[in-house]
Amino acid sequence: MSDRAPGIGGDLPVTSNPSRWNSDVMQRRVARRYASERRFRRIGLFAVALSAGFLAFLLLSMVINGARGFTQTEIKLTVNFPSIAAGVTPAALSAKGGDEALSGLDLEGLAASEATAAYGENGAALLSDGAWLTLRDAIKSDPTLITRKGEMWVPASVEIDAAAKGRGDTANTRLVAQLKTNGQIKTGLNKTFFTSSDSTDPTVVGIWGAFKGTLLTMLVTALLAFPVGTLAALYLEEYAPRNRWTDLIEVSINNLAAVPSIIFGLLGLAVFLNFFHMPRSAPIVGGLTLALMTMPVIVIASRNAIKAVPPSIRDGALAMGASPVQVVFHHVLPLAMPGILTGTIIGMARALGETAPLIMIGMRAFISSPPTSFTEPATVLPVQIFLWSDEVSSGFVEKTSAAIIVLLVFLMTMNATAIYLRNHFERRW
């Protein structure tokens, strides 16, 4: 057999005739899209190592800032509760009316004489500016303190703390390892970053009177947006007739899915604030405001869900005599569930992290006190961590990292919640 195909002016090598696979044209074009293939390999994995990257070192620069505030540096101080105690009894202050006669006792210059006379002249520096509220907290528990001395653990100033944590300077570094060398200094776990409120010393803040606003604002947020917004698509996609108001609907759904939060924050101030004059920085309020946010997110995510859902099995339960509505309720609502269950984590998520919104309805006040109810005044976390950030003392900074971690545990626990709900109502046919 001839080695030489028919070309053009006379016959052609077989390795030169571009239209056959084994010529050297061919074999030079494939050589270039195998490595086009490798090129675009490996820039997705570099694009994918950079965002990883990106991540581990947001969440490691986190993790290291905010494990310092979980703890808490504190300093021994022997009080001689009864050198301010004259004329008050434990049976006063335990009786109704206790918390008078309490608020009369001069904590403070208590605890900083105590300091001075322990530590020297500048005792009291030592002491963080709330250190009596441990004093006052300890009397509350145990009344008959005040007639006796007794050894206590209060939180040490921000300074001090700095330095026990290794990032304070020369002298106070020094005074810290001669303090445990006495035995008169610790560092351990915050546990009063986890029961208080806010506060203008960073010693004593705690994230639990945001943490509290949190679920009560996400509470009155779910409870709303995922029926309406589950029903509403329902609606629109089983039994809305397909007309101009049904479309216009649509469009305007898909528009406020997109509109920016504040939008929704001033909306929520001009309707539930201005208009129906509801209680202003109120979770009830909160809640509204970014129900209306999140539902659309829930509407759209919801549609898809139901629209994926087989019209066999509509045809399927009418054919065995089922309603309507029975249809829906009984077949189609519990396939589409995952989906819409999908569309809910997302919109949740995204209110869970808002804060314009918020703070245009006042959710940004100085909260000392956790609600009690939902009408009470309250902060979220989001806000919370965004005045943190914004004071100048350096002992908030930890305390704003932890607080971030406080929030997306929240977040991954919430959104494990939810995942769970999903794969328990997902079915398959």
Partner chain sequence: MPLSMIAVIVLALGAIAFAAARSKARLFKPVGTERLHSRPNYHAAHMLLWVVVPALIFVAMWSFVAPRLINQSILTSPAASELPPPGIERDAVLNEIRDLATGKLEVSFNPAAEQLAPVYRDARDHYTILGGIAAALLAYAGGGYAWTRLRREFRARNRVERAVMVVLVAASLIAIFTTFGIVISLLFESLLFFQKVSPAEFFFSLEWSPQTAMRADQVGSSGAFGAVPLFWGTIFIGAIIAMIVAIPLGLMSAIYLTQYARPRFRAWMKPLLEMLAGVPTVVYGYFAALTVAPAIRDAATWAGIPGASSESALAAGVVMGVMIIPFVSSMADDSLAAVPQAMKDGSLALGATPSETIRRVLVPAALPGVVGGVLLAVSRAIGETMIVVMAAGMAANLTLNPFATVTTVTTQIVALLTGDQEFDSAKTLAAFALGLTLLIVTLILNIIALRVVKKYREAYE
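Previous: the form predicted alone; requested now: the form predicted together with the partner chain:
There are no partners or other molecules in what follows, just the one chain.
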């Protein structure tokens, strides 16, 4: 070859020593390189382990804290109802206006005085501030109670509860041990946690209100985002002409998928609340806001599912004389449905864990009774977690973690469903 300078090829210095690969220098170098190889590999494994460790630590700390939240210590109390309810008849309580009659009774004082009578002068401190609610609910479910003495288990105070779970100070621990030998205290499943709503007293709080709010909100989100997302995906994949409008839609959807969730909260606040004057804190507004946030996710997932349906199926149906609309709704959509549902569930799972936009539209209100309609003030599980995490009372720590466990169980169930759908129904062509 003409451009090969004569002579240069002959004196390449590295060729002079054919046994250089076996030289000591080279052997040491190779050993060093292998050591660095092992180190690199170990760093990689360490990174994986550390990341997984974070997850494990997070979940573990929630489980350890939260497990206590599912149990509640109760104290035995013998209550002499007639002492404060002379003249009140069961019939009056079950009749209309009974609630008012009931709220006229000093159940709080009764609980305190009975506790003092049973457990000495500090007896009232054993009980939760919300202990009287147990009395009220008992009377509500059985008004005849008002005429007699009743023996019931009422929630213990935060300190006693902690001591019963092995985390109290020495005085309380001794007290609890003594009560235990007398059979006056027990720690059992905290049913209140699943049936009641928010409260200022950690011993009587529950997630039912927030949970119902979540259900209502998610229902609105699903009812809006699923059809709109699916239809938009169908249009973009199957019919949309290539023009500026379509491009604009695509750009919008891709950008919306990247917009921080709090911006959707601002949108909800400015548009739904301040412009349309929709009710503040309501599931309908929360659902709408989350639907706008979830829709792009569903559109993107649905488009992928629709794209995966082979063109041969469309061609086949068109050849049989079906109209384009029939082809899509009779053939393409059913085949793409598992993929669309998978995307929808994943999008819904994301919405379910979302907190910030709902805070923006006022779903952080203190809601002590479960919402009964889409327009009533409500809160949702993640926001409830946020609110409880702000509480100073130490009794809220375990409740917050317990609520987190419930939320995580839900999310995992949804994601597992999505994975199941993907693995079992999604056909590959």
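Please read these numbers as outputs of a predicted model, since none were measured by experiment. Take the two forms, find the largest set of C-alpha atoms that superpose within 1.5 Å, and that set is the rigid core. Residue numbers count along the first chain shown, from 1.
J.: Indicate whether S36 shows a C-alpha shift of 2 Å or more between these two forms, with the rigid core used for the fit.
T.: The answer is yes, as the C-alpha of S36 shifts between these two forms by 2 Å or more after core alignment.
J.: Align on the rigid core first; then say whether the Cα of A365 has moved by at least 2 Å between these two forms.
T.: It does not reach a 2 Å shift.
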